[in-house]
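Given as structure tokens, the chain that follows is alone and in the form predicted alone.
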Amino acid sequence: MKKKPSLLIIGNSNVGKSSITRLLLPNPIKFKGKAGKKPGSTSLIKPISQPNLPYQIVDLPGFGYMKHSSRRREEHIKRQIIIHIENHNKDYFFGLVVLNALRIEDEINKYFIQNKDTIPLSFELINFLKEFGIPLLIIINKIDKVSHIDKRRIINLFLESAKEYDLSFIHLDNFKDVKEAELPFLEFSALKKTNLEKLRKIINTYQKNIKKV
């Protein structure tokens, strides 16, 4: 049997990767992943596949922001992820980098505004994945948890700060006009299923495109 193409889902702990995985599955009841109850619980790198899903999903372990995890464990998980991407990047037709809207401001303040010698983990991760040429969509999850005003402020801070690391983003609604150096981003809520159809549509577009190559 021909191996299905892989969709990558990656991000820090407790950003909603498992919840998004559930939303993409034809039969989410059979998915055994834990959604949001225990940060860092997706500890095994194992593809998730179902008969009616034309691709398989790899929900990589979360790292960073683990309240009950040692720095040594976090570094171990990070190394495992790096090794996995280095060895399997060609398996991925598309990648979802999931961010938590509630944490973006704190991360940028701590690792960019207050300390110019460090880099926010989210920007480091995105730049790392870009090196392998994996097409990416940045998902800003949990937008239902912030007000409209706060959401605008957070996203603007994210977009402006990213420029310092040679990262340029464009809203998914403007994806037809995207330039080669730009990455699309999508405001999302796994809880409210906000923009779920847009997410499914872009995944299917990339999945169908690989058949033409």
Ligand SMILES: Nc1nc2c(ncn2[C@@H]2O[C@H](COP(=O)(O)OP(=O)(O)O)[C@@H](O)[C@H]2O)c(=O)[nH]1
Second form
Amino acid sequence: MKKKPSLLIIGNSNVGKSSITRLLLPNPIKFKGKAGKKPGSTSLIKPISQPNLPYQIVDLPGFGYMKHSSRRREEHIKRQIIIHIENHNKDYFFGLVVLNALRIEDEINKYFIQNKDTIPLSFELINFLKEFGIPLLIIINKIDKVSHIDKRRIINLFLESAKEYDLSFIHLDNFKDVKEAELPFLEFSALKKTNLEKLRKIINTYQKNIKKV
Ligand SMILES: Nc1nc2c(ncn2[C@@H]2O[C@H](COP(=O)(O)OP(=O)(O)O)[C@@H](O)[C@H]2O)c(=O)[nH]1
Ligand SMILES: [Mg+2]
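What would the structure be for the form predicted in complex with the ligand, given that what you showed me was the form predicted alone?
To see the whole picture, the full complex is given below, headed by that same chain.
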């Protein structure tokens, strides 16, 4: 049997990767999530596949630091992710980089505004994935938790800071062509299902394109 193409869902712990996965599955009841599994163990990379889903989903941790793990462990996980993408980037027809809207300002303040020698790990991750030519969508999740005015401020800060790292983003609504230099982003809420139809649509578009190649 031919292996299904893979959808990458990548982001730090707790950003909403499992919640988004559940929204995409034809049979979410069967999916228990990966809660409790230790990142860095051999079960780190385990594709989720269902009969009525034309692709499989691979959920990976981001480059970020987690509350309860040591720096050494973090570095180990980061290395594993790098090796996985280096070896398997061809399997992926599309990647969702999931960010937590509530964490963006902190990360940019700490690693960009206050310290010009560091790089916010989200930008580092996006640039890393971009190098391999995996088409990407940046999902700014948990948007239900921020007010309209905060949302605008957070997204503006994100877009402006990204320029310093040679990244430019465009709202998915204005995104027309894969060959554009900009990467599309979408504000999202897995809880409220905000923009879920837009997400489904773009995944389907990429998944169909791969078939023609
Ligand atoms: N308010 C809100 N909570 C969310 C959203 N997405 C996920 N969560 C919650 O955030 C927590 C972590 O979500 P999960 O999907 O397990 O994140 P993961 O660690 O990236 O897989 C859970 O309690 C979810 O219910 C969202 O869009 N809005
Ligand atoms: Mg999870």
